[in-house]
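Just one chain is shown here, as structure tokens, and it is the form predicted on its own.
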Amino acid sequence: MTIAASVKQCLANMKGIEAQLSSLALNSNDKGAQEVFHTTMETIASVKKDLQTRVLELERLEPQYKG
């Protein structure tokens, strides 16, 4: 697996984790748990954004990785 493929796979995993945390935050009855899930989701969103930037960088530097 290439670096670009690994980064893209990691990005896909992060998107799934973000969605799960969002669901947990919405479905939790405990206010404290909701806050923790929401805060963690925001952290994951930040990491996801960084990974998206890296994917674009990889695709720009190495056109064969596009797609």
Second form
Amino acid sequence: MTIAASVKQCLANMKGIEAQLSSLALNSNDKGAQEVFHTTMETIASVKKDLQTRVLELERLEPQYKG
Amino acid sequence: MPSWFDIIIRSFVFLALLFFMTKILGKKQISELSFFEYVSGITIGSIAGEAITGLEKNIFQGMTAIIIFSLATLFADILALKSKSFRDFIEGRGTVFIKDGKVLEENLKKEKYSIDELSALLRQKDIYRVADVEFAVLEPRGTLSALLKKENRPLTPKDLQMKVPIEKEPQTVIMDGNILDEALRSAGKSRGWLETELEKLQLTLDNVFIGQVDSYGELTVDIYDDKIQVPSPTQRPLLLASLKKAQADLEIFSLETEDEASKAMYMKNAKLLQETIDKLTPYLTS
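Form predicted on its own already given; the form predicted in complex with its partner chain follows:
Next comes the full complex, and the chain you just saw is listed first.
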């Protein structure tokens, strides 16, 4: 697997994690837990954004891996 | 009127009377916490038994006595709430048997307890060595409460300085295949949510004997057919695992890339993810 492909896979993984944290934040009953899930979700979102830029960069550098 | 018929009538009358009197006195009478309640409990029972079978006597005499005893207990309870000294007199005070790890022989003698009886009471609390006890007190009702020395107490998360998430009590939302709307509301969920969760487990409502929602909004069920295995919720442990995987991936990318800027970006985000994992671990395990 090329680097571009594994970074993309990691990005997809992050998206899944973000969605699950969001659903946990909505489903939890305790305020403290809700807050922890929410803030971590935001952290994950920022990591996801970084990865997204990197994927675009990789695609620009190595157009053969675009897709 | 034949005597057996009289007994039937009296039995029902006193059953109802005793039931209502106990209702008025409340749970406190049933637990017989104080000396007064203990005495009145015994006496009311005896009066009722006497009045039911003592056919030569008037039924109203027994009823009057029961009502008087109940009202006296109620009155004593109310007074005890108002005045501390009255409370000490009526309900009695505990007697300290062990203090600072030492048995107080004087107090044992005062309550007429032998050391055998004290150790029997301690054994009922799974304590076999008197030396393990820091403090023990004989409650007014004759039960013993014991505090172990700090080093003999069970280990708690606090001792280990562990951070544990607050967990609310689980709500029972399904009972005998019926949805309990009130519990569902206090869990902050809707019927639609419950139906989706059941669908995820591939169950129908009338199959479920009991269903509970925990504070993470996870549904656990017990179904009538014990041969069918219901999967237990795995969302949170799986989430933790995929977080760990993503963190490891980022570290690998940072090692593999030759571009300095991306290396720094991967390193920064790997660190961020590690912090996130540390923060979430208490909530995602257990």
